[in-house]
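Below you'll find only one chain, the form predicted on its own, shown as structure tokens.
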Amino acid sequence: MTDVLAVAEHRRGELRDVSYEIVTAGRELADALDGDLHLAVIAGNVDRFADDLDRPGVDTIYTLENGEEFDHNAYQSAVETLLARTDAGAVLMPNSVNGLDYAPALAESYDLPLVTDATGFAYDDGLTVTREMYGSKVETTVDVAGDRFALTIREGEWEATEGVGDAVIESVDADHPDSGARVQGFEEVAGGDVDISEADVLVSVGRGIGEEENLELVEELADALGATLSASRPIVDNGWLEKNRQVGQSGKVVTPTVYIAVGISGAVQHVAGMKGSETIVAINTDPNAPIFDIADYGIVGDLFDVVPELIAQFE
């Protein structure tokens, strides 16, 4: 029996989607290890976060107050305190800027093998972790020796946990040295008023649009649906849309209820950022386009014929 400790993540007063996904991943691993799942909520409005994360499968939620935003020392010290308290053998953290900040230090401190950017795992007399390499072109597996380890998980690879649980919620104090570092504020990139990772419906455009002036047609579809406009990398590289609208491995991971891919072939880098969408609709002239391999609904046709028909239907 080995317990699992998962660490939630928040930003600017709101839990990030990966916090709900890490509960699912943590419960999956805890079941394989025949252990309990403990969840750490560090800094920010810990009481509200704990209530939000009290989902089925969580045995205990530990809250540790320390400021409002991420701090390296606070997170490392808090997780170390909880490892000592719970004797958990496995630690799960988001594969985010914050998670990758303290995960190596934690692994070094506890002499834990660390595997980053996990997209899946299996446990059978030992842990095997699935990762992707070379821009998601190659899937690899890593066998982890020993029964204690740390993982960071990629956002969008596990379903977000749902429902109401009955976890025990405990407040814990953790001392840590003051690093002197403080989050002073956040500066949005250009077009920062749009966060595609929070959108419920996305209409995403690719190189199949042909010319920049043709973006107007896809924007009309997005408006008709009340959706947010996003794009594949070529559109952003051409300067037709801002970087913050890019979906993919080098952009943002998105998990909307509906994702409509217009003129997107389905390169692995793009698919890595949107394959967790609940429903995927693809519009492409090429019936062999890779995007159709993951689409729930596919329309083989010229987007300049299909999109106006869709606009008319939704208006």
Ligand SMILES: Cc1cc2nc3c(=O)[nH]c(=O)nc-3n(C[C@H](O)[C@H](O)[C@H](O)COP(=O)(O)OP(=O)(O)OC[C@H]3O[C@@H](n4cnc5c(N)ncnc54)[C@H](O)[C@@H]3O)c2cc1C
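Just so it is clear, the model here is predicted, and its values are computed rather than measured. Note that the rigid core is defined as the largest set of C-alphas that superpose within 1.5 Å between two forms. Residue numbers count along the first chain shown, from 1. What changes on going to the form predicted in complex with the ligand:
- I283: CA moves 2 Å or more between these two forms after rigid-core fitting.
- The Cα position of N214 differs by 2 Å or more between these two forms after fitting on the rigid core.
- Y123 shows a C-alpha shift below 2 Å between these two forms [criterion: core-superposed Cα displacement of 2 Å].
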Given for the second form:
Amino acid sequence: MTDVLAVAEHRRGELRDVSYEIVTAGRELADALDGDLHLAVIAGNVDRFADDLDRPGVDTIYTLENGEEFDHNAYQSAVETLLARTDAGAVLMPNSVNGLDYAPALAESYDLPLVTDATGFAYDDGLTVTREMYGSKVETTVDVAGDRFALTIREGEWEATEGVGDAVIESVDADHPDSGARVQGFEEVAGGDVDISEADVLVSVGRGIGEEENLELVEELADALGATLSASRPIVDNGWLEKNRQVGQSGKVVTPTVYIAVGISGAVQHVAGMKGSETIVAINTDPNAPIFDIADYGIVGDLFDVVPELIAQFE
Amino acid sequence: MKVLVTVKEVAEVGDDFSIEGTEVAESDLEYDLNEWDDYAIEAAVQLAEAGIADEVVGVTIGPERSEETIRMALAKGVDRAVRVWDDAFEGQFADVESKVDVFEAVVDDEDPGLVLSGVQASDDAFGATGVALAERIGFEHAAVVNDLAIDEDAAVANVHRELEGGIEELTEVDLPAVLTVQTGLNEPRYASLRGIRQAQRKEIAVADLADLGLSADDVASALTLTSMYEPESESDAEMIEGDAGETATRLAEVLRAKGVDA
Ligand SMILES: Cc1cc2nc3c(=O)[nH]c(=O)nc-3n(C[C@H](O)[C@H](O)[C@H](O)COP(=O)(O)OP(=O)(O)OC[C@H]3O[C@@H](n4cnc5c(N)ncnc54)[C@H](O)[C@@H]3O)c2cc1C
Ligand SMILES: Nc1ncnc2c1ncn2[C@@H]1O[C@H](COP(=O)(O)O)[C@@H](O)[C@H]1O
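With the form predicted on its own done, generate the form predicted in complex with the ligand in the same format.
Full assembly next; the chain just shown is listed first.
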């Protein structure tokens, strides 16, 4: 019997979706381990968060007041406090940007083997985790030695748990270590002239475009279709398009009627921003590109051949 | 201040590939410098150019083949490199902890004031090594940094951490620190011809575990890769076949049916 400790996440007063998903994943793991599911709610309006997270399957919710926002030192010491108190052997954390900022440190300090970005797991005498490699081109299973471990879960991979539960909610005093990393504030990336999340049709361009001067071609396509131009991250990193055109985890979430991915591989952080599109079209030379796994229509072909023909169809 | 940059040679899978056991066939792999580390290298070299870093040292855990990639880092301005390899790593799926064991030993030798690492390695994508290392060596840290300014007098790094949804967290991090660098932090340079020539004369010191005072037990991995396969498709996409003209005609039909028409 091993208990599971799952850690919730919030930002600027709101729980993030992954907090509800980690309840589902946590219950699944606790069932497999024949243990209880404890949930840690750290910093911010912990009482309100705990009420929201009191969902079926949660045994205990521990609330730790510790500032308003995420601070990795506060999170780490809070989780350590709870690990000592609950004797949980499995720690579940989100594979979010903040997860990346404390989960590895926690695993290191508590000497737990760490597997990140899990998309599934099974327990049978030992933990087997499913995760991807090579930009989602292959899936793997990884066995973990021992029965204590830390795991981070991919966001959006588990359904949220709905409904009202009957968890015991307990407030725990946390240490307030002087943090050597102090959050000074937040900044929203400039709005710019277009809002791609409002567009009905998006032509989205990725690294397959090769050179900045080739962007003209996809701009022409967008014009011909009456569509708005968006992009994957490398195009924005290169400074070829403004940040407000970026689709994905660190860009915008878009849900257009039609999303046309041109030379985009379909990395998980990109897909996070566009998988809710009604119809997804992908044009890519690589038949194994993961974008085809979520596409409704696919063309395996060179964008420099296909796009001009497509423009011609609409002129 | 010395800056240590972790530099990984990553494997990339070609368009067509086959899986043999728990690995992609060697002939279907291409090797390259990890994209995130390219940005970390650029950040380090810029610190040297600004007079903040007095030496930039690259460190890698990789077989002899990876020296090609390390040379690329040297050609971009890294002063010298340490390459760690040992039979003990051969064929094993290294966990984060065993890599941290190695990097800790290198940090002990080099005594850097700043360690720059990538957010993730594009092949196995753990996204964990830098932050775990920081914990081990008692440095502060920040993950997913897309803006960086060092204030030497105050002994802090002022960083932006790129959160989800276009929001950045502005954070002051005490030095010494490990920062994991996000793409877009800067514009990585191409190696110049002169840089490539100079790189041939720069030192790549090779160390095995014994040289670092470690043993195979220290780096035994808690993880075993037990299977690898192509993921099942979640959708049944209609794959449009034909030459460019034919596929464009069919796609235009589909798009018009969805109401797309300027
Ligand atoms: C914390 C974090 C946050 C991130 N946030 C985002 C985000 O918000 N948005 C985002 O997009 N990424 C994000 N990324 C990056 C992401 O992991 C990928 O690196 C990125 O999405 C890859 O972009 P791409 O598909 O354009 O490039 P690649 O992966 O390089 O793919 C290029 C594709 O073009 C195809 N191609 C090449 N030539 C042609 C041709 N002539 N015709 C047709 N196809 C061609 C190739 O087959 C390939 O599939 C994030 C990463 C991290 C770690
Ligand atoms: N074998 C390695 N050699 C050098 N650096 C590495 C190695 N593995 C990981 N790293 C560094 O750690 C970062 C994150 O890698 P990972 O945690 O494996 O996703 C990479 O961007 C590298 O800077």
